[in-house]
Amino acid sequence: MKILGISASPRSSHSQTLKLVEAVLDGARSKGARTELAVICTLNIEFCNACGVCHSKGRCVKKDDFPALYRKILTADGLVMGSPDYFRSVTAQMKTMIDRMAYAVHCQLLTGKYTVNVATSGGTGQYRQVTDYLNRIMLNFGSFITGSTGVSMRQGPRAFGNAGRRAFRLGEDLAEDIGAKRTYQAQGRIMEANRAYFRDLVTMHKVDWAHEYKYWQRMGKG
């Protein structure tokens, strides 16, 4: 098995989010799977100009570091993301490279895959609102979501302690989950109407958006 972790912190090494990416990805290990991590303020990924060939396509027009990184996204069997909060939510960085995987929402193409959500913050419990937001999308994708957890830096090198094992614990857990294919029934639910959302929406625009029409045909749903 594969795990890609994604980290969207400006500060490179002296990242503490990037350290419970790294913690994640270090108890997958334990568990015999294959790792690699991802530090997408490093890359050119460009904003989303909603000019929709992607729909159309299947492609990005944008010649940027995306492409190479999206292949890693889909051919991965679990993703770690990480993001500190910025404002109550993810950094920019991380929001344009969500953006940039229209095609990939519409077409559910993260069904079968598993999740971990990473999060740090200055202020008490504002990490929340980033593994919150990133739980949703990430099951919005079609991907379910083996866990989450974070912490505040104002409790001190304690409490980022505490996180690390628990992040540890979660990649673990994240390669149990992917060797078992388990299956998570309220997550589940959620996905079985979100497929069918995508499948209409895009059949309501299947003119437009050509390749995501011929997707679901030839997944049985158009």
Ligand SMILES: Cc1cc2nc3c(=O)[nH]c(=O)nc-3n(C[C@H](O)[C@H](O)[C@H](O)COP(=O)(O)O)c2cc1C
The other form holds:
Amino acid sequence: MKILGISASPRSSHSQTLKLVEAVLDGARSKGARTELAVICTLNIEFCNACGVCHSKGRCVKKDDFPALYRKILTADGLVMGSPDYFRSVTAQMKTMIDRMAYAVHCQLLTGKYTVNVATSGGTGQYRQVTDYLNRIMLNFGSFITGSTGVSMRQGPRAFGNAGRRAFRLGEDLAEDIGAKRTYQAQGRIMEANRAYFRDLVTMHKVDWAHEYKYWQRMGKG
Ligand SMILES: Cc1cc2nc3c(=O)[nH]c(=O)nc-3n(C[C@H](O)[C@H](O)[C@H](O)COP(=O)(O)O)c2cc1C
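Output the structure of the form predicted in complex with the ligand; the preceding block shows the form predicted alone.
Time for the whole complex; same chain goes first.
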């Protein structure tokens, strides 16, 4: 069982969000998972330029660090996504990475995976807007959401300690969900609707999005 943590704070080892991501990975390792961490602000990930080549050919035209990270995302059983709250959303670095995953959403390539999302915020304390966003996005890619947590840093070290413990337990839950192939029924219904929606969308654009259309045909539903 392989779990990839992705932290999107630019504050490298000083990042509080990174500490929460690491706590989730610690919890997962305590249940036998193999873990890996990617700090995306240390990677060169360019903006999506909406050329559409990923839809038509299944590959990106950009020559940067994204394809290697993408392979790790697509081969992981579980994902841990962490971002600080930057103006009530994820950091630009996290959003830039997500934008490069258009092919993954059209083909629902995170189906069968499980995700934990974590966030920290400062004075306004709206970290839940960030975890809610990540929960929606990762579910939209086809991944089950095991859970999410976060903390407002203005609440002080005790609150941060509690968030770390919640993150550790979520890591344990993540490994258990993967091991048991747990189904969350409400999420499953959303996934089923999404699969039908994206299969139809790709079918409608089958000439331009030939690679994705072939993918859905291979899935037996093209
Ligand atoms: C550009 C920028 C925008 C931010 N916007 C918000 C915000 O809207 N609300 C908030 O509570 N904190 C905001 N913060 C504070 C961070 O969310 C907070 O310090 C967070 O814990 C940093 O996480 P890190 O230690 O992982 O980098 C912002 C910080 C930066 C640098």
